[in-house]
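The chain below stands alone, shown as structure tokens; this is the form predicted on its own.
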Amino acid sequence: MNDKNIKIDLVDDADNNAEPGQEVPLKESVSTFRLVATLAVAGALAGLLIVMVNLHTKPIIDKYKAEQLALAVYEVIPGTDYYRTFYLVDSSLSPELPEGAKESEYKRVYVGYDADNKLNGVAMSRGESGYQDIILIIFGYSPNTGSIMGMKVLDSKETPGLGDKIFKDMAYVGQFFANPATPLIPVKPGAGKGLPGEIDTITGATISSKKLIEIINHALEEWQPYFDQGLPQTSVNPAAGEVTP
């Protein structure tokens, strides 16, 4: 067969379906510029929507976090009537920040007072890497006795059913409310020697439960020198704007 006699017509499928003599409409090509512009506009609108939602919800979220933090402070330093926030400014604790300073840039502790305006305890928040992710806790400490007053896990993504026992196992959590001496000593259940700072770790969650103890010890190592300088008593009336339960 002579290839020169073969004629191949390449036609669109739509052409094959056309009736004889019917005009086949030309396909409209899509402009690359129009496509990019459409995507850009859609992206800008989506971004604007996200910003607007964030502006609306952020104050609500911040208020909720502040309320939960306040409740946690009272939980980990039992007997506290009100507390004040002290910031680490120029190597000393201060109830005030420098003018124009951003609060988020300063480390802080929460000093609790009883109904007689006497120092009751100090709450500290600290986060460190655990087995899976950051473990964020807050705990209470008595500078007068050198003992732990309580502990609460604020955020943790440790393994469900195992690592999450650091806040679900009430026997473990309860040990921090029994005024253990510091520094804390992690021990395997049943292997303790009766020392005042011993904390039984959790079988099956040894790493997470031991890490939580380390977080407390590390926080005290950092803050103890400032506590040794002396924490102020106060005569401020809680009704005058101090944080109260």
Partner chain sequence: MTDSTQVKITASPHVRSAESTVQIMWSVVISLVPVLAASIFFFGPSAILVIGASVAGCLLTERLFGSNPGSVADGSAVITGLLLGLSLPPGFPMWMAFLGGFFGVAFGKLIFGGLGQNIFNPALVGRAFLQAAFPVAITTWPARAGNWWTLQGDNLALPFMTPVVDTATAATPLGNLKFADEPVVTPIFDLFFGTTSGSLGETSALFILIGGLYLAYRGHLNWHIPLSIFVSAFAVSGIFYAIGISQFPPFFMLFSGSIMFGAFYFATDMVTSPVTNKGCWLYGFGIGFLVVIIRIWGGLPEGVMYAILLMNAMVPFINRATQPRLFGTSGKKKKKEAAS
Given for the second form:
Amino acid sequence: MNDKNIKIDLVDDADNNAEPGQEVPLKESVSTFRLVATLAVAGALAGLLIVMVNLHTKPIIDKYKAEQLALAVYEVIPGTDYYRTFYLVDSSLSPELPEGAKESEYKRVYVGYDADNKLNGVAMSRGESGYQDIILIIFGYSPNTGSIMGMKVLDSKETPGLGDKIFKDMAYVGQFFANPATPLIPVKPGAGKGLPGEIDTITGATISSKKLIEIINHALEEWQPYFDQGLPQTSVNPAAGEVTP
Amino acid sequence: MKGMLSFKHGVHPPEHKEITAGIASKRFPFPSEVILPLSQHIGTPAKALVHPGDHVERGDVIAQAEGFISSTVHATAAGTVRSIELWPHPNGTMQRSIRITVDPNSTQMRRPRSIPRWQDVKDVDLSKEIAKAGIVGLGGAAFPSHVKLNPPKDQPVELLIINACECEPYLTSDHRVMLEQPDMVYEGIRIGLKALGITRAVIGIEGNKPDAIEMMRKTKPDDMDVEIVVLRTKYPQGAEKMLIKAVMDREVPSGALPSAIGAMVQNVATAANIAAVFKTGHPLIERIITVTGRGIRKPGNWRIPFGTKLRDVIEHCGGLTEDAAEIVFGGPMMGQSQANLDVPVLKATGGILILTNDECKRQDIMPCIKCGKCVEACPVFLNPQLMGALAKAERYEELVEEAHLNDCMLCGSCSFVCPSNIPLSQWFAMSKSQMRKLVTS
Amino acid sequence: MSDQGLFSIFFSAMVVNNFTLAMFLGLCPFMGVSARVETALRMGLANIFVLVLTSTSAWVLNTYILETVPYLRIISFIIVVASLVQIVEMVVKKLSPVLFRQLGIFLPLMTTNCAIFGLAIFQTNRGYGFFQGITFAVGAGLGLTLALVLMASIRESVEFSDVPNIAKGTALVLIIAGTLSMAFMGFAGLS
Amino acid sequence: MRKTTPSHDFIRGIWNENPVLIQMLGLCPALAVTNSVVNALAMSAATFFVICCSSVLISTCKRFIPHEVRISAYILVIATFVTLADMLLQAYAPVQHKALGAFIALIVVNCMILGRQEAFSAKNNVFRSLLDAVGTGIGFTIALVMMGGFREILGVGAFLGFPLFGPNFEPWVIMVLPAGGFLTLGFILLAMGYFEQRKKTRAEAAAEASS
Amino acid sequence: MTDSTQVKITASPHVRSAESTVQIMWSVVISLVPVLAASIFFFGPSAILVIGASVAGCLLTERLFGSNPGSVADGSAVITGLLLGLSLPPGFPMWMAFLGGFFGVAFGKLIFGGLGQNIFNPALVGRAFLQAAFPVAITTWPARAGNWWTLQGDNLALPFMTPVVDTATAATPLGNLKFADEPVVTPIFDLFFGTTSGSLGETSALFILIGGLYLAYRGHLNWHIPLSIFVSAFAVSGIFYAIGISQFPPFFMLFSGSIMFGAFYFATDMVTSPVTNKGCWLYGFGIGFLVVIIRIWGGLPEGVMYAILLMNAMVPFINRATQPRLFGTSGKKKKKEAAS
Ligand SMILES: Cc1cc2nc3c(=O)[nH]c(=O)nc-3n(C[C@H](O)[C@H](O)[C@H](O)COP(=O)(O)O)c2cc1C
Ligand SMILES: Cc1cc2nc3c(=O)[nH]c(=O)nc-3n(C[C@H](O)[C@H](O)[C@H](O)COP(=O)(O)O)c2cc1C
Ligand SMILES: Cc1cc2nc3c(=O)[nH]c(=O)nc-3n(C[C@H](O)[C@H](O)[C@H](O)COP(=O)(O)O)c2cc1C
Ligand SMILES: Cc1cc2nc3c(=O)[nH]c(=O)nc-3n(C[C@H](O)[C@H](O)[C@H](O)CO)c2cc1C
Ligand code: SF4
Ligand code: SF4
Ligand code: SF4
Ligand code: SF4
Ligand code: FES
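Let me have the form predicted together with the partner chain next, following on from the form predicted on its own.
Every chain and every other molecule in the complex is listed next, the one we just looked at coming first.
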């Protein structure tokens, strides 16, 4: 601070008083053209920079996302060798999208096949509000046995230490991998009557754990009619569109 | 009690009127000296007409009213003017006062004086006679009565309301006036009605004075349009606006005078004294004053000449008890504590109250707990809780603009109920004077 | 993508996941403009207005233009918010000078208000449709106004209190905000 | 007119004019993402990146930016770097990116960053702008890590994910909830107020003793 | 007394009502005796431990951090401690109850400047803190088992440690209706006498009524508040019940959970309720309404605490909006005339 040589005055000109974002009266000296041009150049440069970085990161991000999805699907339909995405097109399930359609606009399920190209199970994702905010899950279902094959929470803001037990409490999560029958029935721990679809809720997080069960039941209510129309029991064309780990 | 006319809110302090209500008033002996301040009323002080050494007779004018809102001062005893000097006044200040050494040998007879029969005086001139007699309101404010009897032309008075509530605890002077001089009261009402040019009057009495109600009913002249209205016993039933609300079921608009809704309120003792002026030629030189409280040995009601020193009153009433703690001029709710035993008794002094330690024990001021009891007490529907907070924060402007300090009549109901013993009305009085200072400076 | 009902979106944004008390958006105005009730109310109403406009513009932008270049979202949204505020300012100035005088200082300040920008981002992330977006904006705006007005009236009344010196100012406001946030937890799970 | 030195530029933002704790800027991210130290660090890093890059770029180009459109230009610059930070985090630290959610994007409207550009970078050379940005960034990081640490230790019983108190510790869930964010910052300010007060009374006592 | 120097000089009024703040506070403590006795009768020594810890927390905090060393004697901190303790479950660890008392008094009261200046009910601030910090412990309702003298849970858990004793839990009447697989409406009789599980002080409507009516009779609580809470909770829940979108019968709504206790003791805290009666009506209606909404649709079984805290936050606003109508005016602001 006593470094006299490099002391610089901070110019306290009138413009300092302008609030961020406040309209500053145009001065005669700078032409409008110059203003627009500066911003346009800046914008163009910014866009360029972003696009370049995007070119670099997009593949990484996409790959990561695809991996995460694949991992989740394989996790919730154990024994799956590869899966295919089926879209809901005109009230029936189809592996193909109509010409020119936007992929993001169609609801979908992931149909998994085992090593013998036999239908193994279907994975579907659904989100509904839980205790705090939306709980997003993916779960596997076997249309043939009518039982749940597995479940994974993809996103949840449930209370840390309480609601987060829906993905941290392995005893709870494990129940979904024990092939419970559907529809699932939430019961208080220890209060079950031994019915095949019973899932023990979590004490202290009853709401979240019950909600999660309801999400699965709702999803099945929605999808069951399409499954009843029949899913290809074997992969028609194992090579096309398959995703393997 | 229910069903009786009254106003909303208000408080119920213990009455303690039994101490003196049954004691008939007696003449108080003349003291050796009287002190007569030039200002015993609201308005401009009077101008002294006498000089040291002058001899005066009882009832002589010794100071002349100055201007319209002012009042004449009369000698209350025969004697010699000793000096005109600054003397302690019951309001806590020093005031120019005429000091008269009373002539111990005088019979204290009045000098004969020619007073016209009031029936013969023209309506408009009645108030002049009343002004000459130095009559001021005896209800506490000491506002010159001739001013009130001369209402502005554009706001004619239609109803004369006689304030016989005497809502302050302990005090019984108005009560005694009704019991002892009911015909004077009625005579005073007649004079008031004539001065105002109207015919109808109402007497408002609180239900805790059944004997006075009975007496007023018994003596009521048949030819008069006067109604006796029994009111609920509640403080401050005697406040002008509250009385009007109870009697007429109308609210005096905020900031306006009673004449705005055609009413005029006069204290019952004021009425009786106006009658006395015409009957006896006697100006206003004495009144019934209640000397009471657990701190005085011989409580009673006395006709005391103005100017008598507090010291003399106490002495004559047997002196103070051991535990006497506070001396108040007026009632316990609005009266002023006196620090100096030399202050004189004045026209506005309705009572002298000597409280013991038990009666006026002070407790620590606690923080306001927002109980809302003060809001439920305030008869003019202010929010003393908010006003208290504003006063404490010295936010006077908001106090006046938002909280309507000017409508506060300093009745003390809020302070009375406050469980935290917050001196609300004291703060409001201080804020008012602070505001006056701000306005004048 | 989202099929959340409008009612649920509205209540969630207003009380359950209140922008200020649960999501920490727009804390600047919450701290800075909450000293007087009148100002707070005005700021809140101005916010609702701009939030609805932002929601609409962001939806249009996102649905019709950004579809192919999602990575330009941040930059386009901030430009939209900034220009929107400017346009609103100019329009209000023209149409109602009185309103302009009342809102005057608040409008430009909103450019750097993260509640506005956050709304655009959140509605896009959650895939809200047009009406969902507007409902979200109104709910969020009302929630913001509620929090602002409550805080302002509390601060006005705390002015009379003998707050200890070390707590005066921001520390007390934060503790009050924390308590309010605890109280708003009562709405959790409301659906 | 204030006169400053480079060392002062650097130190200032770290404590005496700490953007969060003293100037109350950038509160939203400071409260929203500090429920764990890792998140606090990730947010700080992203903010650090944006503020440094923006400061350097803006102080370099300040001659070319007409005064009238400077705010728009600053916002454009900041938004660009935020987008870059967003994409880079998503590519290389996807877990943290998910935890921070929309708050990365919200760095754009962090008034602390815009404030530094307007108050400093627009008027100073590149070197000093960088120093100022680094100081501010460090100050921001300190504040966030303080809060994140406090909240994680009490709320989870861990620091940076390592359990501190054994399995029987009862976590104070509130600390990782929104209310805990407000309360934590409140506590920190109370503590600062307390020390300030004590310093003042001591100084006064000393002054009295010497006089 | 003969010498004038001994005279007291005070401003009018020179007499005061007999009521004092300190006396009001201690009356509230006395009125809590039946409730305290009932809680000890029903829950045994656990009640004493939990309530004792929270009272200790409050008193110690008031003594250490209060600006006025004598303020402990005014009784308000004792009330805070008693009410906080009575609002906790029987098996609650003492260290948590103590912490709640500390938090409530320090951040619910002293930070605002102490008695009379706080915005939020300190006992409820303490409880809300505990609810958010230790949601599991505070929603664990032990089944009444064993002898009167056995502890109801891990009251003695070490500070900062999780309660470890595994208690059999019993659902509260509200939980039984809302979260049970087969909802049950507990009979009003049980709710009235308090033979159900729940927080220490809330279970017996009878004893709460005794204490509450005593206070109302003494004029120490504003009866407008409990009345308006009951009316609005009854009416709102009645409407929802009648049209079939709620499973809570209105009488059950009034007698279950802590609505009785809250309405008589927590909502009536003068400091944190509105000043005018009109305001108290609004405040009470708001509480009743919010309780019903949170109970029927919220994530938690009970909403009394949150309803009161939310309405506490509204009180400054309500106070602004419900100024008394000045005598001699129509109630419209006189300010406008003054301004013009
Ligand atoms: C701060 C707080 C957070 C909570 N978070 C959750 C949660 O995330 N998930 C949940 O199901 N319940 C949550 N609850 C509610 C209760 O812990 C619990 O679910 C409710 O009392 C019913 O569960 P029980 O019947 O097992 O006790 C929360 C409660 C509080 C006070
Ligand atoms: C709070 C309060 C209480 C009052 N109580 C009485 C009362 O009980 N009797 C009375 O005559 N005047 C009382 N007054 C005075 C009246 O308002 C009014 O001034 C008086 O009755 C007018 O009559 P006067 O001019 O003859 O004194 C009270 C005033 C106030 C402010
Ligand atoms: C300038 C002025 C004019 C007044 N004019 C009238 C009047 O016309 N009629 C009336 O009844 N009282 C009038 N008063 C007196 C007051 O209404 C009231 O009686 C007096 O202030 C004492 O009232 P209090 O004893 O209730 O305080 C007037 C007072 C003042 C200061
Ligand atoms: C009727 C009544 C109810 C009260 N209720 C509470 C309460 O619920 N919680 C509390 O902390 N204090 C209560 N108090 C005590 C006191 O008002 C409280 O500590 C203040 O809020 C502290 O400023 C109550 C007092 C009274 C007179
Ligand atoms: S002066 Fe006092 S006692 Fe007498 S009437 Fe008026 S208020 Fe009542
Ligand atoms: S003193 Fe003033 S505020 Fe208090 S009750 Fe009387 S009129 Fe109302
Ligand atoms: S009566 Fe006293 S404690 Fe009660 S609200 Fe009024 S000022 Fe406050
Ligand atoms: S812009 Fe947002 S983050 Fe920055 S301080 Fe303002 S409100 Fe908070
Ligand atoms: S005041 Fe800071 S964003 Fe509105």
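Numbering follows the first chain given and starts at 1. Only the largest set of C-alpha atoms that superpose within 1.5 Å between the two forms is called the rigid core. In this text the structure is predicted, and so the values were computed from the model without any measurement.
After superposition on the rigid core, displacement of the C-alpha of A37 between the two forms amounts to 2 Å or more. Core-superposed comparison between the two forms: the C-alpha position of K193 differs by less than 2 Å.
If you fit the larger rigid part between the two forms on its C-alpha atoms, the smaller part is left turned by 24 degrees.
For K63, the CA shift between the two forms after superposing the rigid core equals 2.9 Å.
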